[in-house]
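Below, in structure tokens: the form predicted on its own, a single chain.
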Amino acid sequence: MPGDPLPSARPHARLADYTTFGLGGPCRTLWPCATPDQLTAALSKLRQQAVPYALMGGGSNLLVDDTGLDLSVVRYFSTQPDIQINGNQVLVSGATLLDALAATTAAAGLDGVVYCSGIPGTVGGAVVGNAGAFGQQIGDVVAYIDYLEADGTRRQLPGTELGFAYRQSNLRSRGGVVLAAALQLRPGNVTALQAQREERLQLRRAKHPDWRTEPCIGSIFRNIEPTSAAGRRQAAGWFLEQAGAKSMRVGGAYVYPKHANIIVRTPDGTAHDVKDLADRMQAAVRAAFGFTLHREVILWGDFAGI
């Protein structure tokens, strides 16, 4: 909401704590930001004191030394949605979970993000990260970001200058933040899309393990990308498979017996044993198939350099 006050910030917060893995140590502060005027509030605060910072939505995404950051950490997460329909465009914050903009698509009956069910993370991550799965992507539907650039500056850039291409885009780069996007939806039916939806969620309870009681992220590995060498993309799981992934373990990480690509944390499970168990499981691809796997898991901390 407008005028919303800056967020308290919390020293040395655990970002285990928020990390769907539940691994990273303390930071110098965490900032807590539901809103884009929170967000710009203590970015805002940040910059005029000098302070480096990196930023974060649902940590679905990430891997964070147990050693902890020399830096703050400003979080944007809400898990109250914060979406708006007019038409067939939504408007949506990045603060906003992946899954509720499925259900709350679904439920409106506008089509085009219901693959989104079940996905772990936020808004924002999605559209830097061009999230998608079962072929789509979120990158095919919006039509334009209210972006604020690492200096402060805020401005709506449309879809079609983020250079959106397989799992990624040209924010990354950027250094700032999606504060909200908009997304050309097409008008499908509610019964329709509310039964895809279960379906998706049923695949993914099938093949996928609940983060909550088995700590996780998603993919480790980004799928093949046509132009590699291994021709046609294909799911990653499979190279992985095909190389011996699932029999793997490293300490108190191991690989999910029914996904290839995804490393799941014992309670004794170390950071570096995530990243020592996905850099052997990248070592056997590329030993058996020739080429090298890239990482979808961003890393923090020492073994990443920051």
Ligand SMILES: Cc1cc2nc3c(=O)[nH]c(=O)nc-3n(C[C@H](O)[C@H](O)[C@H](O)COP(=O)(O)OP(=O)(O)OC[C@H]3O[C@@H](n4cnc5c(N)ncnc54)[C@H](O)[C@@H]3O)c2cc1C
Given for the second form:
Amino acid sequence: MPGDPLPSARPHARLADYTTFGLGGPCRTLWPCATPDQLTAALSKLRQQAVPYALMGGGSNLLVDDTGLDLSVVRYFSTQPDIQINGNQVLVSGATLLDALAATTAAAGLDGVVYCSGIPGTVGGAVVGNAGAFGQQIGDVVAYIDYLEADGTRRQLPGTELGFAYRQSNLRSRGGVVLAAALQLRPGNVTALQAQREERLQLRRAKHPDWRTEPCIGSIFRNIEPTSAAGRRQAAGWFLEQAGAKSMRVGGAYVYPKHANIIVRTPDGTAHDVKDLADRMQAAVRAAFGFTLHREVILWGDFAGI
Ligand SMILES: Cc1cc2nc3c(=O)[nH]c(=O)nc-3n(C[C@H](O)[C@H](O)[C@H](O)COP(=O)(O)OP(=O)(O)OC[C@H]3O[C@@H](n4cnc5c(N)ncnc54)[C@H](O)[C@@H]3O)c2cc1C
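Since we've got the form predicted on its own here, give me the form predicted in complex with this ligand too.
First the chain shown before, then all remaining chains and molecules of the complex.
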């Protein structure tokens, strides 16, 4: 119907086409939503029909089982940035890519999210997982979010109520959707911010695989939290490297030679290869140091029991 915001559903879509790992079997139906209206319409239809679903953004933090998912998947993602600038505050849709947000705010002379340059996820995924890099995290600048609760109620939630901590927020267990986020940024110098953005992108190119040519997700394991208030967080990559992870490989999945906390897959690599390799990496650190690394990536499908 003209004007109907309901997106066209894709039955039995392969989730591999929507994750940066290029992995994942089919779901029941994929609902691609680029705008809050499309998302609201799709979710209301799924709720009416009592269809179980999972929500994804850029698929850059998800390891999806090769056998797929016996659920529908709602994908809130857009390559068209939806960003409104109001003084030092920026209102950005949850579907907008972080890299587009970094580029736009740097060009507008606003400081606070330029470090997100090159992170392939969406703003919604970043807020829920409090994504960060170079000592900064998105939760530091969230003024409020526009949130659609699991029951369809829409509300504004202040950033101070979202329980932001290292790579987490209380939204993870709440089950709703970040439709948009208002970010409180600081005035900065455009030339300096754009130079900072270039530097971040260069650093990523030097140290990380390019997921388009070397499929991967971000860090497999979380860094280690300090045991006292005075302590510092320790890089999981250091422990993995000491435990010999850099030479590990399972089938078509191997540890990235320049970063022991990243797994890359070859064209014939499967999600099970990745999962097995991650288990071996975890076991190696346990054997060498006596503690268990916790996964940062999220597992979907049979091997995760969903
Ligand atoms: C090459 C590479 C580099 C990376 N570098 C970094 C880095 O430096 N720092 C970092 O923190 N991460 C990094 N990551 C990981 C990843 O990009 C981030 O965790 C990102 O924030 C995930 O966003 P996404 O949209 O891809 O979420 P997805 O992977 O699609 O989903 C992750 C979780 O968020 C939920 N979710 C997604 N969108 C929404 C929404 N709108 N509302 C509510 N819930 C939602 C999903 O249900 C799921 O539980 C990197 C990944 C890659 C591939």
